[in-house]
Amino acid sequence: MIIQVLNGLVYGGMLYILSVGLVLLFGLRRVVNFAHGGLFMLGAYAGYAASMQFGFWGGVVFSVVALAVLGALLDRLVFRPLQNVDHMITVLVTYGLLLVFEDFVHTVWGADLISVRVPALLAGTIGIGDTQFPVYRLVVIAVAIAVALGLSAWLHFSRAGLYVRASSVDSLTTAMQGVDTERLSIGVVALGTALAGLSGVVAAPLIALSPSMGSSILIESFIVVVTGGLGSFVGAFIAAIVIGQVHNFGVVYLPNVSSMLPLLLMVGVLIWRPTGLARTQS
């Protein structure tokens, strides 16, 4: 039972790294970015071919700072422009990236899936009970949880917290107490594409790389910033670490209704409270 519970956490945290990047964007932007998984998947291959001449952590460092610049383009040249715009153009536009990114993958490194190796440091087991768990899903864990407690630590302690909460709350009354918003934004935007490719480079040890794999996981993360309501950081992280117990059980004991199994949790949430489990930005 804590195999499976410690798999549902690695999951988990993989949808947290990746959807609290999506929270940050709507937060700023008010854009519902569905090129959001195709971001997930270009961090992951981007990781994958600069791991080949950097080993595996010069590949993290890559992806990271290659999808932060990515980002700040993107916020440029798509998100800011959709800012004000109907939602239905929003959805068309960033599927269409989507689209556009998963060419790109398909044409540089083909249909074939890929397989990552775990860098030799971590590719040991450890004991839990009678059993051994991989040490690198401990560490992806690990590194869901610095992410949480970085943010959080960030928003609350820092001036450029308090900038980024005031903003997402009324971008107009922060700017005009000083607050450059439109430069804000743009560093907001590169830390959530940024975590995109983080959540991507992490992920790309323990699932098979392919250009659909974006599209595989970009609605059970809208599934978590939905449930966890919109805005919410601490939502976010409650609703991942719940879909990824949900997610993982559902494959282990009803693998033929598992991937129905998260949406059905959201429509029970909403339900029960239609802002999702936090109401307000935390």
Contents of the next structure:
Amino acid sequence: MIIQVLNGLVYGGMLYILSVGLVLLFGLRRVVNFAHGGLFMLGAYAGYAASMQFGFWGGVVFSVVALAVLGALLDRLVFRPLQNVDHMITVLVTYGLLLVFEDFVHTVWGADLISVRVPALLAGTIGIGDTQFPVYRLVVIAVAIAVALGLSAWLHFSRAGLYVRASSVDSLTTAMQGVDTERLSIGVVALGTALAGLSGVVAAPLIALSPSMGSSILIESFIVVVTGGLGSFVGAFIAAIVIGQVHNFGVVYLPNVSSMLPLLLMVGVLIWRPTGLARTQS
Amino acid sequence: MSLLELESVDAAYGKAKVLHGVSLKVEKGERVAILGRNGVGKTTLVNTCIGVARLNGGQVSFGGKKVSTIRAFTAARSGLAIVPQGRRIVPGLTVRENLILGSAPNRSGPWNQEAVFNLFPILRERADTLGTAMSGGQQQMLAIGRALMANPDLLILDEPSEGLAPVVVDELGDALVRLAQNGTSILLIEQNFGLVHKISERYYVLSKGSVVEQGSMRGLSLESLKKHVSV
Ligand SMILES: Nc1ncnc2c1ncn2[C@@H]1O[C@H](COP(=O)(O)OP(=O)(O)O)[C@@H](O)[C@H]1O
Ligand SMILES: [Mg+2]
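Next up, the form predicted together with its partner chain in place of the form predicted alone?
The complete assembly is shown below, putting the previous chain first.
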């Protein structure tokens, strides 16, 4: 039982790191980024490619930095121009980007599944109760917790974090106070895409790499963001944990309908609270 | 030195032209009012200074320097702090956080949280509650405090008395008088003649996007101001 909960936390943690990037992006640019799953996939492949040369940890660093740079470029070329256009266009353009990323990976690495080895340092298992649990999985949970705590501390105790929170609810007023919200947005979008890269590279040893790996997790990360309350960091955290559990429970006990469960949960939450878990006022 | 100068400014929202050849000036230490009915373009003057309305012609200068490209943050960083119409307290931030936001231009001067709390003691009491949870008058005080946190050379207020009860307007007026006595330069956009008469030394009257009248408030009683200014 405790093993099931831990596995749920591993998936939920991964989902959180990915989803929180979506939240950041939506907050600053009001863009719903369908390419986010593609960034998750690119992060995994970038880490895999770099790890051939520089080892697993080199791959992690490379992936995060590369995705941050890509995010800054995307902000300039795609997200900023999209922030004031019809939402349908945003969906089409970012979905198109997802396809471009998938095609790119398909061309460079092919469609075959690639598995990434857990780094030697974390390859062991640890006894929990009377079963053995992989150390690497515990590390994934720890990384997710570190990201959550770090992000929350940054948002609430730093000046830049205050600007980010202010700008995601009223960017004009924030700019009127003297904040360069354009520069802030580039940084925040880069942070969001870097986190997508991080989640991809961290997830790589747990799931096989394939060009389509981004599409399936994208749906669940959207469910996390919507269930949590669009734009809410705390909501996304809670929703990711819950959906990680639901996902894992489904895979183990109800394999036939497992992919439906998170969706049903979202519908349930939205009926109970139309603005999502974290949004109490309108 | 003029803190704010508009020379023959034409401004528009998209194709909708709102300001036509507006010229006005606020010198250091001055307290100037802009009067005019709803919809004549008073807020558009402010919006032109932050790039929300497009400058189609003419020239805008902050602190004696021509502004070539106006961005939303330019005015604040050049020492012009705006108390916007409708206050625009940022939701989700506490009173204190709204004040810290105001200090973003990072200019030195007499204003800090403590000084703002001394001017508006209620803000100290409510420091850790959400800014938007306060009453309209308190939010207006917060908006003014937030602007002061920038240690501005010029304080621009867009209809601060709008929607407030007369007693609250009086309280606000007293605070503005105190600021005026300390030599704060003020550009006050108002339709409340009493407040304008209390604060300003000079006025412009705006009508249909143009300055139709201007003058000195010296020796002008409140009654004659009302009569004189046919708005
Ligand atoms: N954001 C906007 N977009 C388009 N038109 C606007 C906008 N804001 C104001 N206007 C128009 O510009 C004119 C002047 O408005 P405004 O400057 O707000 O007047 P005032 O502040 O004097 O009441 C009005 O006709 C108004 O409808
Ligand atoms: Mg107005």
